Amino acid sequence: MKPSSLVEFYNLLNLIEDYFQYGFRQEHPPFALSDEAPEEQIERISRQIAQCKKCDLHLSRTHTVAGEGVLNPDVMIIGEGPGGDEDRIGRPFIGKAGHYLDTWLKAVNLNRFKNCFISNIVKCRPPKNRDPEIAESSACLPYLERQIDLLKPRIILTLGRISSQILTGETAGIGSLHGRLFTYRNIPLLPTYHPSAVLRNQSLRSAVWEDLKILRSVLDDA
């Protein structure tokens, strides 16, 4: 297929996906044939995120938080957005919720540095940790999509209502979404509760454990 035809095909696929998933057209990065290794492409996305000014979140950020982990991870974990600790350091899930997340991963033989990649819907901290606005998450989503396409995780684990609703296209609350398997960009996707919510409400621990067992079973059966 000629490069011009590849560009047209790429744009058509994006338009179809935007229509069915969001109901409106989104901004996408230009199509490019690249000889860069995947790790170089991931690093290039991180540099682009660091310079991004597509929404007003850049006005109050200290650092962008592009994400971290391994290529071809067993699990790509996607939260809502950076918190205060993450904004200050520039790494995802390093506060109390992040340390709690690490215990979840260890319980099902996973590790953020060995077989996972951790990211968020938005790469800059929303002021006072408020929910990302639609314009903010829409501006950031193409970065996440490019990460997913390059990383090719075996399964995606979404943490909390925001990331789960955006990536499943569902409007139900996390209480209805958790533990159900969906598909995103041809990859299995499993929503569960956000670690910070479980820290506030320990009664959710058993539900998370059941979700993690589903996650492990998908990996073991693949």
Ligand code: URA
Given for the second form:
Amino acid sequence: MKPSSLVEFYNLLNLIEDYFQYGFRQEHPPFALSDEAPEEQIERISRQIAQCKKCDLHLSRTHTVAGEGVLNPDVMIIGEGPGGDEDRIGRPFIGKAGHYLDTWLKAVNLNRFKNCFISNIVKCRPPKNRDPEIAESSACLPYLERQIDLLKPRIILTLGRISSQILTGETAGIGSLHGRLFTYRNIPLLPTYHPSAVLRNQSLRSAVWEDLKILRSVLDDA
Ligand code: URA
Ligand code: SF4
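Alternative state: the form predicted in complex with the ligand, after the form predicted alone:
Let us now look at the entire complex, which starts with that chain.
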């Protein structure tokens, strides 16, 4: 098959998949084969997210939060979903939890703009910061999968129970998942606590510090 007809073929497959998954079709080009550069594809996914109505979270959002950072990051950080500040501005982890997260990164010589990419399970804020529902995280997950495949992080750091359980497929709580290495889409994945949880409960700080040291050693050993 010629590349153009291959692209059409994959688009058709996506269309059929969408129909069975959601019962309707939305524009879905990020999942098609493309010869665009990865950075352009990442931007295109962000523009698609901005238009997305695949789940009801679109009804209450102010801004979508697609994520931000560098291509080929050392670490892809995955939170749960935008909070109030993020929804207002359209950028990930810019509130109190985000400032705290920045200090964690700094402690292990990382920086969100230099060697990380920060994203979330759902790209629209759940009302009153409730947990995303399964239908919402499932509807949104293809964006994250595509982001991961394009960005090719060296390791994934999941923050908190929601993203850790969804990406590891485990049902155990974060207390037992954190600090253990998993694999997601062929990439090492390390769960840790969510910075908001640590802000509420300072006794978790030493566990996070141990997790961050594991993160650093995986990067240094590779
Ligand atoms: N909490 C999250 O999980 N994600 C954000 O982007 C902000 C706060
Ligand atoms: Fe689309 Fe994800 Fe927003 Fe739902 S949360 S509307 S799937 S971008």
